[in-house]
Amino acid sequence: MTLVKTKYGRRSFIKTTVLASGGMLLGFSWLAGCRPSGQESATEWPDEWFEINGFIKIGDNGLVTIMSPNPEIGQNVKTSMPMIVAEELDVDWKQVVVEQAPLNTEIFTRQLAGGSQSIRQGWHSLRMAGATARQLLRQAAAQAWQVPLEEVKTQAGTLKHTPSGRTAGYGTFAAAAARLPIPEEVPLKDPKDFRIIGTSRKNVDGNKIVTGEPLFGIDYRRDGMLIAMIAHAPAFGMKLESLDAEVARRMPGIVDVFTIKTFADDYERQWCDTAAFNELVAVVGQTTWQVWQAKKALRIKWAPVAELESSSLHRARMRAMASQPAQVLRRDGNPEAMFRKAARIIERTYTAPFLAHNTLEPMNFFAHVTEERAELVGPTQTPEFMEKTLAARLGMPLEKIDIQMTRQGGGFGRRLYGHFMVEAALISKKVQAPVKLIYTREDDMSFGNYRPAYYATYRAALDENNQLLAFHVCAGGIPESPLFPNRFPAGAIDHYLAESWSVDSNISIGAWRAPRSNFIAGAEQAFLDELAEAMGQDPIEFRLALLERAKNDPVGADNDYDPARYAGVLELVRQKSDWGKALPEGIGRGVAAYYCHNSYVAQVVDLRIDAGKPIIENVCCAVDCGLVVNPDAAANMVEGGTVDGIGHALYSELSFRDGAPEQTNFDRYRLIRHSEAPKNIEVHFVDSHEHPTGLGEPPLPPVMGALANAIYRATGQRVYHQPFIKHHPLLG
């Protein structure tokens, strides 16, 4: 049994007033308000609900509702973190309703979905707070049945004095347990005595989702609600010179058509206010038919006022760059006099494209502006962020400003940034209505908020007798490096050197799922396949023998990995994917691994061509994420960042010409199809008692490099470019 102090760094739970009506009122720092939502449960709904504040609140009957605080986007913790609450609580999952928390920064931190963090980083939180209101209700139980504390145990939301036989729900305490100070420590459960940590739980939205209730940004209505479009500048470089809106405001169903200015000029922008095109055109209406069709009456002039570029200019500076002196960020021994005393240089270039965020469902928010207060409800990845933004751009203060999340259908990391938010907000201040915003996919695609491109090359020294003497990697991108210089190999090789450059440009960009790690983890792993080959190694051996030079004899003090775990992840996908049994005819087999998001993955993919199509068979993956919450929402996760991975990495890019993307819809921008997906993904977790750490972007990376080795032990020919599809001659 592990004791935990209540406080929390420096907030702690907050025990409120008891309502009224008697019951348990617990706060928790930082959780929000919960609302009863009418989820079906086992139980009937109760007839008095004692509230806990923000996070749990118990029901007459023992009902439990617990508050996910996060932003959903896909990646489950609307029904994972209330696992972790509801374990160490020791309820029933069936007797647990689940609601999204409201944004409230006065109780909440980090109400936020990015970095893969959420569930790491509420791990403790969470358990505290399902093992203090769990031990107030203990408390509260001695004391009615004049019992020691110790004799009183809990088992699947009942409270039980075996030596008495005496049993209650926990409804029947929830009043006298308000009622009683905070515990000074509260035991934790041990692991192997969780119930619901590591067990799989359906998504708490899932028949919600199914069935097509609303519960998505796009799905929102208000009564009197208008719709609202907007127009932007055609190419990155532009700005407005001219509006002629007559023929568009008088045409059926049109409120009105302005301009505004998303951010103010004086104003210091946060990270996430990122936006490229800051005045734009508005359009308000009745319906979504009548803006779109008052949006292509307008008479819009942009004028240049940057310079307009272009991809092949791109091309030609990232060369340019690659080709000049740039930033050391670590040098290992002498890597330069190793190079020089050589008997063979191994030397590759990789690259990549911008690429869109594309999620399912396009930017939109609501949003009701009036004297006294600001209300906004949508899809955010910020919320917390957005309330400063939009504080500082309405005037005014944040207590009057309330952000209400809904579920996202898709993130990636372009919800990080919350110019929509904004828009929305001044569109209803200025008609003086609430608003829907909706991008149309154009609008968003051609907005900005990219992946960057990137640019790497890889050097590899080899002695006369194939023997790794030096690695140098030299690395950048437009507008930013790509390059991690403490990650594997680093630390396992004497002679080592790490470089970075970056080219200016007027694009915007953005987190882009397993941001910079997207782009480096395909590079480097498709080299060290390469250099093993050059070697006379097996490429599993290869890693593993490097890894274990990391782990006992390292190079250097600023390695951020644990080379005994990653060799772990590498240790399980050769045993599970029968590494080195012979293949059938035709079928390429590529394995990487990588780091990231305080994550280990290692995956194996099996391909063949067929008419130049390559075809997946099938993906071995082996994840080291620490102890897993909900293991078939894990390996969910881990199938969908595989084949994002593969799909950007065969058929994705986006290209610009004069400053304007050349792909503004999937008509141009190639995703991946259902048919084009592996026909199998296994995905197997490494045994650990280790806290949970990131999921939703560790999948993505690695099986970038894992498809290129793939695609040359199926072809002969290697790839070095995206998406491979373009440029591998066999492919297409």
Given for the second form:
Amino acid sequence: MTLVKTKYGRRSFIKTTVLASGGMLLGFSWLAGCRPSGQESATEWPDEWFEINGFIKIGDNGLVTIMSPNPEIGQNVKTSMPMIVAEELDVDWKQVVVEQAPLNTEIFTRQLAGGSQSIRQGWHSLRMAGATARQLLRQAAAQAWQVPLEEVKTQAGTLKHTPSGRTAGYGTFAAAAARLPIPEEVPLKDPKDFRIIGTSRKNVDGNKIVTGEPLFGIDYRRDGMLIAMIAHAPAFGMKLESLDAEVARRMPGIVDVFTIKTFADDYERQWCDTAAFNELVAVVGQTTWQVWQAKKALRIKWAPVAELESSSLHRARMRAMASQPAQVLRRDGNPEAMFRKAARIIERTYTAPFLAHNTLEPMNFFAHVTEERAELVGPTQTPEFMEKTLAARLGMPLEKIDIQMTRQGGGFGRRLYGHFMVEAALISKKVQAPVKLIYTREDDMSFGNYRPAYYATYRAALDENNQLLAFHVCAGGIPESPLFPNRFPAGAIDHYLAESWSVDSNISIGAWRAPRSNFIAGAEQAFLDELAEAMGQDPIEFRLALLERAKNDPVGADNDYDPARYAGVLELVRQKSDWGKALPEGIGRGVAAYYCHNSYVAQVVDLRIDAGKPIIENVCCAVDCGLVVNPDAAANMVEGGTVDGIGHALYSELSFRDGAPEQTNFDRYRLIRHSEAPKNIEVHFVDSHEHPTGLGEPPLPPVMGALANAIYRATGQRVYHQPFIKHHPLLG
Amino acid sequence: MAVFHLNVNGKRYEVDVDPSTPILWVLRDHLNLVGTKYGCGIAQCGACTIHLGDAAVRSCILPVSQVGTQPITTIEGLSANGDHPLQRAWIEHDVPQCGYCQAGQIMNAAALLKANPHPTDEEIEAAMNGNLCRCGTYTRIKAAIKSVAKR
Ligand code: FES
Ligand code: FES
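Please give the corresponding structure for the form predicted in complex with the partner chain, as opposed to the form predicted alone shown earlier.
Now the full complex is given, and it begins with the chain already shown.
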């Protein structure tokens, strides 16, 4: 047991004033709590709830409500974050109800879904929240029983004083605990005493999901609520010229048609305010279908105001840039000299297209804006930032902006950019009614903040003995570069050069699951595979040798990885996949490993090609994300990232013609489907007590490389350009 | 506008809507049954899957005028207490990530198992291929279906 100072206790655990009646009664609101799935309820609903601190309410009968602070986009934080609180509170998980917390960073600090950081950055404050509440309950019991605090122990929701044989449930002392001041310091459990963390607990929303209860933003409704849709320019580089809404306005159920300007001209946009189309047409009416029909009946003229870009143009520009000198981001040794004296140079170029996020639940948001306040309910990954944007746009103080988060039908980075919240608010303000804004799939796909198009050229210089002399990567993209100059193999090679470039574009981009890594990892790992082959080395041995060098005698000072942990996942995947075993006829096997977002992942893909169709027989994953909070859910994340990486590398592409995306729905935008998914995915975690890190992103990047390497082993031909299905002669 | 009489999850409803309105939006906007999801609107993702009689159909492209007297079952009516074997298997395998596609997946799988209680892996893949899961829960979905098919 460690004693930790509750250093941010008072500021972050602001207690709501406990009323004379002794607490607050919680109704069954729309966003109300969920009992964890797959468990029979152990306790009835209490008569009264007592708020112990911002994270925890305890009922008079011992039922515990734990607030889940962060946006739930499918990464399962709504289960895993409360598990951490419950662990330190020392309560039976069966006694726990989880509730989505509202936006309140005073209490919940970082409320953001991004960068796979929820668990890593929440770990300490979640433990503190549970430990503080446990301490208060012990204090309340010690006072009531008139015994020393040290003698009051807890066990799964029960307070115990062994010398006198007294026991009581947490509910008994909840009211008293809620009145006590926050302690100066509290004990944290020794990880070896964890009973919840490290055990698999089912998704707390599971029952609601499988029975179709309202959970998502798009399911939200309010009395008197209207439905809104927007129309935006059909191409990047165009803007609204004129609107003729005569027909639309007279259609059944239509309340109003008007234009809105999402951001004011003089507004300085925050990072999360990306939106290519600022002037939109809004259609508001009674029902979704009516509004949709009216949207189709709009007569709008759009005018080009900038270049209308096409994918062919993008490719030509990237090729041109790649042949020019670029910005040097890292140089170790004298790579130029080594390339001059090389006996052999291997050079390969890798590319990938734009991608749309395509969360299955399209962008949507509920807004009700009145003179007094702006109420917003729906799916967002950045409620805290969007609160500021909304306050600025509506000319209201922050206190009058109230944002509630629903469960979210996927995020992948798209919901970091909340322009649709502003749109919903402006529409509500104009029609003076509660409004739910819904994007059609076409709106969603053609009004994106996309994964950029990328291009990377790798070069390696070898001497007469096939030894590696120097390594050079030059990478760029439209409109940003994917390069991380200090990642592996930087630090493992004496002569190393990393260069970067970019090409401007008016197509809006944003963070897409594992930004930049989602391309550069696959390119790098495919090149290392080819390099190992050229050097006559086993691909895992080759990487381990480089990592050994980086560990024992690193080149440069700021290498952005821990070589020992990196090697750890490669060693684990080698063992678990039985690397080197004889494979059945036709099976190709490829390996890759990567470090990003603080976690290490290595994957081995086994596949065969059946009449041009890649059949993924198995993916073996080795993962080091420190201590694993919820193992089965963590495995689910790794499986999902693996499928996602394979799917996008093989099948997906967003191409442009005259500024417009050529794919606007799932008929032309290809996403991986059931029959194309891996037949089996194994997930192995490194046994670790390191600080836990996230899993939303790290499993995706390396699998693209492992897939490319497996395709080569199965076909004898390497593939350099995504989507692979389109660019490999033996696929498709 | 026109009046239609619908039988949804064993209950009778009367709605006054445009005859072209897809059943998806009748369910969601008029009957407040929002378990059936919108994902694409063009029969490409399966999020809106319901049963018309015993058959799985994409409710986003099915106009209310074409339903006639056929009974509709949605995820809310698949079982009385969320205890359809597939719903239980979904919990057991902790299938969902974001969860948005899962009602459609379960409805499609339920129709499959009704028509073919012991499907092969290939039959499962073929029957489920119209249901996208953006989060990539395919291996768990298949495992959950197989666990029910085996019984
Ligand atoms: S919404 Fe009907 S199939 Fe996608
Ligand atoms: S669980 Fe998110 S789309 Fe399937």
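Residue numbers count along the first chain shown, from 1. In this text, rigid core is short for the largest set of C-alphas that superpose within 1.5 Å between two forms. Model, not experiment: these values are computed from the prediction.
Residue 181 shows a C-alpha shift of 2 Å or greater between these two forms [criterion: core-superposed Cα displacement of 2 Å].
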